[in-house]
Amino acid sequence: MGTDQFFLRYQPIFNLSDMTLIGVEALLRWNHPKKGLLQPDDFIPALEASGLILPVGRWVITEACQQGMAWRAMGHDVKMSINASARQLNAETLLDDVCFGLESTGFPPGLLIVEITETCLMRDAQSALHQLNALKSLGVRIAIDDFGTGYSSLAYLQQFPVDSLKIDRSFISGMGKSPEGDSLIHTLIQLGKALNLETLAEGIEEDGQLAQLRGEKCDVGQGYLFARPVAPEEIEQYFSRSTLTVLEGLVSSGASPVVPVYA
């Protein structure tokens, strides 16, 4: 099986004190021949255990600088998140895989963000020390995904070279539930804030969440109240328009997004 079956998709990530895009989360997605188009959680495991997902994450590295260029060629430098596997980080690749994609296509490393997961940073601390240390060399940003959902020790996020903390949609979802809940959020984001990390809230879906994430100061958010993964072409309206005229134009026209698959 080849790359052609796959493709990307992008996710806008906006700047929450002023509600400007500032970057794209690169997602993958297959359009199987015989069952269709399909969701990660539908195929990733699958890729993992075969390690079929090794030439696969080379190839998203590269496509999505690809795109990421295309995008400065229009004269619009946006900051673009890929996800590293487990395998990739396991087996060592995930250094060459960048070095590649942004050497190939000439995107600015600066622009480049690879998102870890906590677990997967664990499996190995030292192995992924050494990787991230290179990747940091190289001037990529290392964001650490589903932040709060594994290890959340504050001896290896001052240990790593870690540049930003997403947090999960999980704590995003019971924001305004519970005063427990709340109270979480605070505490992630000032957290984030004394380990001078950016702090990036993914799942924003209502407006109520959006509102007291901006109250707390989180630097930037995602969401399906911005936007679901779209085409390229479907993020270059947000180049040209503001957010707020974008959600003001979906409102208006009664568009409702369908519940989320995410990545």
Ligand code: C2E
Given for the second form:
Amino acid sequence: MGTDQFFLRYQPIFNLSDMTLIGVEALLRWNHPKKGLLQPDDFIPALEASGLILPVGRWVITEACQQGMAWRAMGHDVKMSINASARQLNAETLLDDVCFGLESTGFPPGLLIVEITETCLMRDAQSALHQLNALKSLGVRIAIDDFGTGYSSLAYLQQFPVDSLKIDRSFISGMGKSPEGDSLIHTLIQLGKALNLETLAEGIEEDGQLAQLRGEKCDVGQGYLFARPVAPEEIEQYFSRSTLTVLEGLVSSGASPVVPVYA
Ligand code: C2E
Ligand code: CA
Ligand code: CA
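Can you give me the structure for the form predicted in complex with this ligand, which would complement the form predicted on its own we have just seen?
Below, the chain from earlier opens the complete complex, with every other chain and molecule after it.
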């Protein structure tokens, strides 16, 4: 099996203070010849188990960097986040894959963000620390994905050369429902600030959540309220500042987002 059955969708990521687009997350899809379009939760575990995640993961990085370069050619520097799997980290091929992606496309390392889940990082923290340092030396940025769902050692968190915390969407969906849910999100954002890390909220679906996150001074956000993962051509509408101004107006007035939502 080659990588030609795979393609990437991109979900926009916004600066919550002015609602401008600052980046996208590349999300893998599989166009299976018999089963049709498959979502990652349905096939990533099998790719991990078989080891196929290694060639596919390498393809993801290069493809995403190539797309980032296409947007640069249109005059837009968009940060590109890619997901790295536990297997890539364990096989120690991640560094090679990232080097290859950057060198073969010319994408600037400072615009690439490698997302690694908290669980994966903490499983073998010593080896992860070594790999993260090597990645950082390339100039790429590192985000801890699904933050709050694993068991982070605060001592490691301080040592890891990470740039941002992606607060898991379970905490966002728990906002506004109980005082405990609100305190938790407050505490997670404050933890990020105490460690001098960018805070990103995933899975923002409601304007009440957005308002609360902006009140907490959470830096960055993504979620269905703004946009689902879309084809690369659909991202271009978010480059225009005017669309975002309209989006912001509608969001703050409680109406539905103006930007069309794609499946
Ligand atoms: P993730 O890294 O946490 O990615 C975010 C997931 O949340 C995406 O699901 C996205 O579509 C979904 N999402 C975004 N906003 C919302 C929202 O407002 N509400 C809800 N309910 N969901 C939202 P997706 O694309 O199905 O990906 C699922 C997971 O598969 C990802 O979770 C990531 O762990 C993994 N994955 C995706 N692409 C890759 C890849 O290229 N490599 C690896 N190793 N894993 C990948
Ligand atoms: Ca992710
Ligand atoms: Ca996540």
